[in-house]
Structure formats: C-alpha cells, structure tokens
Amino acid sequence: MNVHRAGRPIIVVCAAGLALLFVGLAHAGDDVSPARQRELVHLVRQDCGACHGLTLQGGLGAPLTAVALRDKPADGLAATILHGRPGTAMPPFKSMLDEAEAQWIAAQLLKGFPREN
C-alpha cells in the first residue's frame, strides 16, 4: 500500500506536465496568422522537404514525420527549426522565423504536417 501512495507524486506531477504540454501545443501558433500558416506549410514542404524528403518522410535528412518524432518535445523540434545543428547540413532559420511560427511549426510536425493548399 506504502509504495502506491509514495509513487502517487510523481504520477500527478508527470500528469500536470503533459497536461501543459498538451495545453502548450493547443495554443502554439496562436500568434500565428492563417494567411502566414499557409507560407510556413510551403516553405516546410520546399525548404525542408529538399532534404527531409517532399513527403517529409525523410531523405539527406530523418523523417519528420508524427511517428518518427513522437517521442521529440515541441520546444527542442522549435530550437533545431531555429538555430539548426551545428556539424550537420541543418541550417538554422532564424533569419526567416520567429519563435511563434517555430513552435506553430513543431506543433505541426507533432501532430502530422498538413498538405500545401
């Protein structure tokens, strides 16, 4: 009985975290305009898509699928989309992005890219 009540903690804790999680990613984008969602779905399938394959099913680059990046936090894809990877062919995009469209963009990929209209 002891070792239920004392793991009790952690599993709300680890509940209130996915909880904000899922919240955070609900509200990624917000800031983001519909008209500026649909360039950042183009620049994703052309600019990303060179390398991580049109279908984003990957290529020079992994796959930037739901399933290949189920286990990645929305904030660390953010941070790659935003300053690349030092040593690899990863570019960073800050110059084109900000931090809301890199989150909008991570939420997407997390939940599977939408087509181009």
Contents of the next structure:
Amino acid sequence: MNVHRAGRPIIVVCAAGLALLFVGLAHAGDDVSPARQRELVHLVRQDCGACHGLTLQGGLGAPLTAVALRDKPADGLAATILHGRPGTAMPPFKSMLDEAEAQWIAAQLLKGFPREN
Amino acid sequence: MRTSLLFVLSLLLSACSGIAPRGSGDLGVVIERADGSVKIVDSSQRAVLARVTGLGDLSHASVVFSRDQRYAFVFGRDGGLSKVDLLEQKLVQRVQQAGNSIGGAISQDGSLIVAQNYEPGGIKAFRTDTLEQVADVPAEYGNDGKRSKVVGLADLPGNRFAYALFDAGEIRITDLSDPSRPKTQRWAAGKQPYDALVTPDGRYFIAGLFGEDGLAMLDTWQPELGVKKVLSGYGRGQEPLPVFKMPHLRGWAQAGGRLYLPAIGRHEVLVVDMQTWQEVGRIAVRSQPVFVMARPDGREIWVNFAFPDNSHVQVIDTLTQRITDTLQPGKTVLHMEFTPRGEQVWLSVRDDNRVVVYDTATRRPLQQIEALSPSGIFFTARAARIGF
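Return the structure block for the form predicted together with its partner chain; the form predicted alone was the one displayed.
Next comes the full complex, and the chain you just saw is listed first.
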C-alpha cells in the first residue's frame, strides 16, 4: 500500500490506515515484492509440497488448506514457518525467509494459497 | 524385393493390430508432477513415445510395473491408482483407493498391487488385472483405534509385504498369500520411521528413522531375532541440520557388501558393512542427501540433494569411498534412474522442465528431454527386482 506517497488526499490515507488496522497481520507482508511473491508461491507449492502435497492437502506433513488452518492464528503459522516445530519433521525456514515473507505466506495460506501460473 | 514386400506386409499387420510389435524392456515413465500426466519414454532411443494424462495429483508419485513389463501402476498423492498400458500408450483403468497415498508395491507372483496410504493409514491390495480391491489392512496402533501413516512398503518373497509406521514407530510384515486372510506381524522400530528399503535379495528390511540417530533393521529370514538398531548415535550428539526434504530409501543402496545410506540432518552418506552391520565410513557431501543410488554394477554411487541446495549431483567411487565428480545438471534435480545395466542415468530437473540423460562413463549429458515439472523416472526393468 502506498500510504506514504505524497499528494494523495488525506482521506485515502485514513481509509487505508483503518483498513490496515482492521486486517492487521493479514497484510503484514505487503512489503514482499510481486516478484518475490511468485518465488514464494513456487517454494510453497513445490518444496513445502514435498511433505504437505502440491495441493496442500497434506502428506507426511499436515494439510495446509484454508479449511484445515481455519482456527490457526497467522502469527503462530508464521512462527512455525520460521522456527519449525521441534519433535516433528517440520524444519525452520528462517535461513531462507524473513519475518515479512513468513507473514505473507501465513496470510495466503489462511485465505487459500494461490496457484502457480 | 521379397524383403521389401515382407516389410510392407509387416507394416500393414502392425497398423491393423494397433501396436507395432515391440518389447517393453527399454521403456519407462517420467512423472510430470504438476500436470497429472506421465511421459512414456524409450531409453534405447532416448525419446518420448507418448504422453498420458488424467492421472490426478502426482505431486508425490511412484510406479511399479507388471511382471510382463507392459503395464505401469502409478500411485498418486491423492490416493488414485492408475494403470497405464505402455504399448497402447493409454490409461487403462483408474481407481480412487485412499485420500492420501505415498506409493506401492507389487507381489512376488505379480498378482497383487499393494498401496501404502497416509489417509486412511494402512495398506490395501488390488488384483493386478482388474484393480479390484482384495484386502484392506489398517495400520492401527494403541488402544483407541488410531491409524498411522505407512511408509517404506516393500515386497518380500511369499507375497508378503514389509512396511513401517511413521506415527506408531513400528515395522510390520503382512502376509497376503491368501488376501482374504491377511496375517500381520509387528515389531517396535524406533522414532518416526520415514522410509525403508529391502535389500535386493529380499532379506533385510531397513527403516530410516527421523526421530533418532539410527536405522531399524529386521532380518526377514530370522524375524524371531527382532529389530536391531544400526548406526545408533551417528549424529554424535550434535544438533541436526534442518531437513527440508525427507530422504528416500530403496534397495539400490547396496554395493560391494556395503550399504550407502543418507544421514538425516547431516550432510553425509553413511557406509555400513553388511556382515557386521557396523559403520565403516561416512562421506561428506554437499547438502542433505535425498537419493543415494548405486549404479547397477555397484561401481559408483550417485547422490542428489534436498531443497534448497538441490541443483547438484555427486558421484562416489565405491573403491575409494571418495567423491569423484560434482555435476550440475540444472535447477532442482528431483530424481535419478539408471538404465538396467547402468550405461545411462536419467535425471529429472524440475525447475528447468527437462530430463537430462547422462552417460555414466563420461559423466557428460547425452540428451535433454522436455517434460513439465518432472519428478520420478521409472524404467520397466524394476519389474524384475525385489523391492521395486
């Protein structure tokens, strides 16, 4: 969101700010560039898909569909992505993802993860 | 003149029957994981013969072949089991046998196809000719009817099948010599077996463990001796590295009386002497190994790697136990398959959308074959091998 761009009517800024407030963490990944988003979609579909399935219906890893995750908070998902789940096969991805990217992935998972083009 | 007449006649005949007479011993399939399709390939011509579509979710797929090497049975992630005729080049039959599946096996006599399932956890057997279900063996454990994900299914002599239970930490053998009365034996194996293999003689069933440093070995010739731990503590108490893709085990890891096995959470290939079952070496490799495969003559071992460092392949010399080559076939090498006598190896390079065929003697690429997001490559010679 370009809320900081100069010259925009102030009302837009306010509306955008309010929207940001309401959707909270779901939009925390807005600073992930579209090119990086495509890479992340590829990563999740293909490489997370090795355990969770290309359709994210699950495999050795748990299903990651929006339905399966509906009661999970985005923060928790992002933390699992970054730090893994000790005692399970879920590894930490912090060596290749930053906080904003993990939040972006979590938000997309909760909405129903995009397909690769 | 007579020869050309015969030639024309044979052409006509083959046109009438629909299939030119040919063997299928040099055929195989390449899984196109994102499109639910397979390519039928010919390793003599190094060419694609056909593409067969409509096989469902193949994001994790594996294949076994009928003993006449005509039919490929494709197990899809979505629990679909598809029978593909390699000669007629078409999908013959397809059943939805589970919600989430990981692979399967074929019985010693070729009469049964057995699927190993995550959801619902267990194995199911089907007639090879009709795909009619003939047995359902849930992988139940504990006292409240929980079912475990099944991994590492392998055929054993006597129409028996060995497998491991990821959640229950067990190895089981189910005797399907009478499919209407399956008989199952069970052994405690260790924490989180993630895959398994049977040695090419059908004797030793070995499960890799994710939850502990070691492997669980059962001598199926003397099952009364129980499961023995091998390579216990190979991590030497060090913190394991993250594993971004589970290694795969199959019976191809044996060479010169030794087994070559991927370590979990360590960038090493572990070498075990099969007489003593002691570690006799460990070979440092680039990344987390996924497939550790002996060329059919056992002279060398080829290794590929887990995400994110998965664009290389390394070759280990089995006399010196050293890495002799590091190849870079392309972006994301998912699988390798040797031709039956090992003069070629086919590598699927997922993110480059191609299969690269290497000459194993020169280690140079011979050919590139287009395929959409290719993963597993399976040649029909597997039909004649125990554990495949």
